[in-house]
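Read the single chain below, which is given as structure tokens and is the form predicted on its own.
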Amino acid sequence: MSRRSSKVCLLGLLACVTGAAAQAEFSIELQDYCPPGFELTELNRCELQTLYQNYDSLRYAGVGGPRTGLPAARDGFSPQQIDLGRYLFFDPLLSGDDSMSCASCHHPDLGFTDGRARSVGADGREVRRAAPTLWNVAFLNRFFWDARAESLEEQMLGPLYDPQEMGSNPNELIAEIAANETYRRLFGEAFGGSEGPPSLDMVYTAITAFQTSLISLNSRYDRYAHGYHDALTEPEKEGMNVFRSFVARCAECHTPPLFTNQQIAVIGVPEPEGQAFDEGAEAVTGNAGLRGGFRVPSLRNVAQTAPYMHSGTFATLREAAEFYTLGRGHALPEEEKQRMIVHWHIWEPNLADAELDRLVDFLATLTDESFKPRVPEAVPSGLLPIGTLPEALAQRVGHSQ
């Protein structure tokens, strides 16, 4: 056991003993088959299969008709790489003090978020922004709220090594993994029987492989889009018509079927009380026109990912929907109204209460967790998988960790 694991065990002996017992009880072997929704090729690669591949319509054209094609997905990883990534994702060994895993902020039972307005790092302090969902990240080309990363591998370097998040460092992380006999065996299997210790690039590839397997494309909306029109109720269809209308303009940015156009939008969301103004993409690009701008999130499984916006400003979908109908820049501080360029599509549609209610009804039809991955019963480190949920959230999802 590593020195940092020993330190955590002194603070939580029962958790470490339980984790070690689980390690001994369950033999950890990698799956040789693909996750649901993927087809195994002769080259031992998992390729995504979806009905949306049958549609040749222009991607992101107009407001996105039901049978609009998806952008290209990142796939082609082996079943073993995907499954190894699953173990890494839920293993607290990846944090600096073994207290949290990737799943601590991206919990599968909370829409791969953490149910918080702003995430909490290994030191117990809130970070600046909320944890975005990981559903369908295989289709994305930019990551983080401010879109500063262009790949999943680049993105994961932030939380892994940020002292305010998981607080690890590259040398310590790879040393811990290389010292673990089970991980050495699993990396050898996942990367072609390679000899020698695992590399950091292998770690990043495996976690990326797992994240790209998190596909959500079988909601009731999808069944409607593929031709089964009874999949939605009449109120939900009314909500879809509001969503796609040239009055509400929701689909201008949240374009079906991915329900994001992957662009940065300046919509004038206020910060929660007491929170300093977040300049967003301006700090990354240097473009003053993107002050307060953030990457448009996908609305897939949005009913599972409250609270909403980059810093959890709105507690409910109804509040978030209402924000868009109250006028351009209405919630901004006076000093920011003079500096920010709120995007043209954020105007004043004056939606009625009933229309907002129908919007919320429609957004609930985007829920699909049928491909939610199985949480490992044990991870190679011997620590408890996932990490501890706050008590209130544990009650919400039926856990008692």
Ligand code: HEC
Given for the second form:
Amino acid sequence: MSRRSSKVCLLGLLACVTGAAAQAEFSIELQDYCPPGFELTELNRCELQTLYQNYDSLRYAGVGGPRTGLPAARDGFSPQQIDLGRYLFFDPLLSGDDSMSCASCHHPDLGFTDGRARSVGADGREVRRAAPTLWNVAFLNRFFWDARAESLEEQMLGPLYDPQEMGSNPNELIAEIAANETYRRLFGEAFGGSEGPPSLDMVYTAITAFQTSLISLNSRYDRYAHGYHDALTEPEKEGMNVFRSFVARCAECHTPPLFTNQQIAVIGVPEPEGQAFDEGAEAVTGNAGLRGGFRVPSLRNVAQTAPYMHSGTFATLREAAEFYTLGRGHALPEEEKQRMIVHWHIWEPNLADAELDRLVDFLATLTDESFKPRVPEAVPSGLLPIGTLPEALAQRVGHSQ
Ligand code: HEC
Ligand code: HEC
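For comparison with the form predicted on its own, would you give the structure of this protein in the form predicted together with the ligand?
Below is the entire complex, every chain and molecule, led by the chain shown above.
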């Protein structure tokens, strides 16, 4: 059984709550077994196991059908690295003013988002985009809405050091971790063999390891895909057929089993009232054809991650689905109409109200949080895990911060 125990706040609740015990040596032990869905190899590495690995997309004609294989996943981290990453992910020590952790904007109870249209950083101001889910990031090859980062390690430099997000800096971050006795011990365990102090690369590796363990591939849709036909109700199957139809064309971009083809597409989602136009991938690539283009998001656990789109324009899945049937380019700003090149799969499917309802029914079958990791009871810094609670969650649990 778990060696990690609940006797984590040895110095007493007050010290944990006030965060005064920055140097406290809690009895935090790293897990020596893999998260669910992974198998431990003799070399102490966790390897992903999923039924989709049995499917070879090339042999099953019709890429995008239920038995399409998955892209290669990042795996092969040790159980200790993954678990250390979990503590780092939830530790506000990683922000400049100790107020927020990664989980402040990527909370497990909100589908690893913050429930906001646009995230709020440590300085209290809104950033311009919404926090995407972190479920299944192990399979992605480009990160951020505009696909500007190519690895998870590169991606996290954004939030960690952006003064508008966590507002730390590399020197401060590694100095604080190296000064913490618990972290020194845990890094020693997770990166055994390296005698020296923790390095930034080890920090990035551990957080990457944790994020790649967030696998969601056991939804009712997946059971259906693997052959259990009663896993979906009739209305849900109807929704799946609309989703895959050449009229709606959703699956052309939101391709199963990941429900994204990872490409950038210009679909012409309007900004919420008062938000400036977002040029999206054009700003990153310099390609005018990608003006207003964003990476196709995965729709896994999408029922948990409202509001929707890069800056939270739509409050509900019904509104998001309806956007596609209101006509190609219907919401483009006037001054962009001649400039933006909307993707050829965005057309005028004229979906009936009932078809939109069925689409929403189907999207809800992509929910699977069975491998949701546990929020640590305490983190090595002695600060409160999560830091500032996302507003949506604070409201739900009945208090605000
Ligand atoms: C202030 C809120 C906030 C914090 C704190 C935060 N993020 Fe994010 N995260 C975001 C937003 C907003 C985006 C999307 C930004 C964009 O695309 O331009 C994002 C994007 C991501 C992505 C890309 C996902 C994808 O599908 O492309 C990953 C991975 C990620 N964050 C991980 C982390 C990690 C790890 C931490 C902690 C080191 C962290 N985030 C801290 C708000 C936050
Ligand atoms: C041409 C490719 C393409 C097609 C076809 C397409 N989508 Fe999308 N979808 C995208 C892109 C790109 C985004 C993100 C756009 C943005 O944020 O501005 C998106 C976003 C979404 C979102 C919001 C996800 C989130 O996490 O915020 C939903 C829901 C969605 N699509 C459902 C559908 C449905 C249903 C259909 C079929 C009616 C469909 N999509 C067809 C490319 C496509």
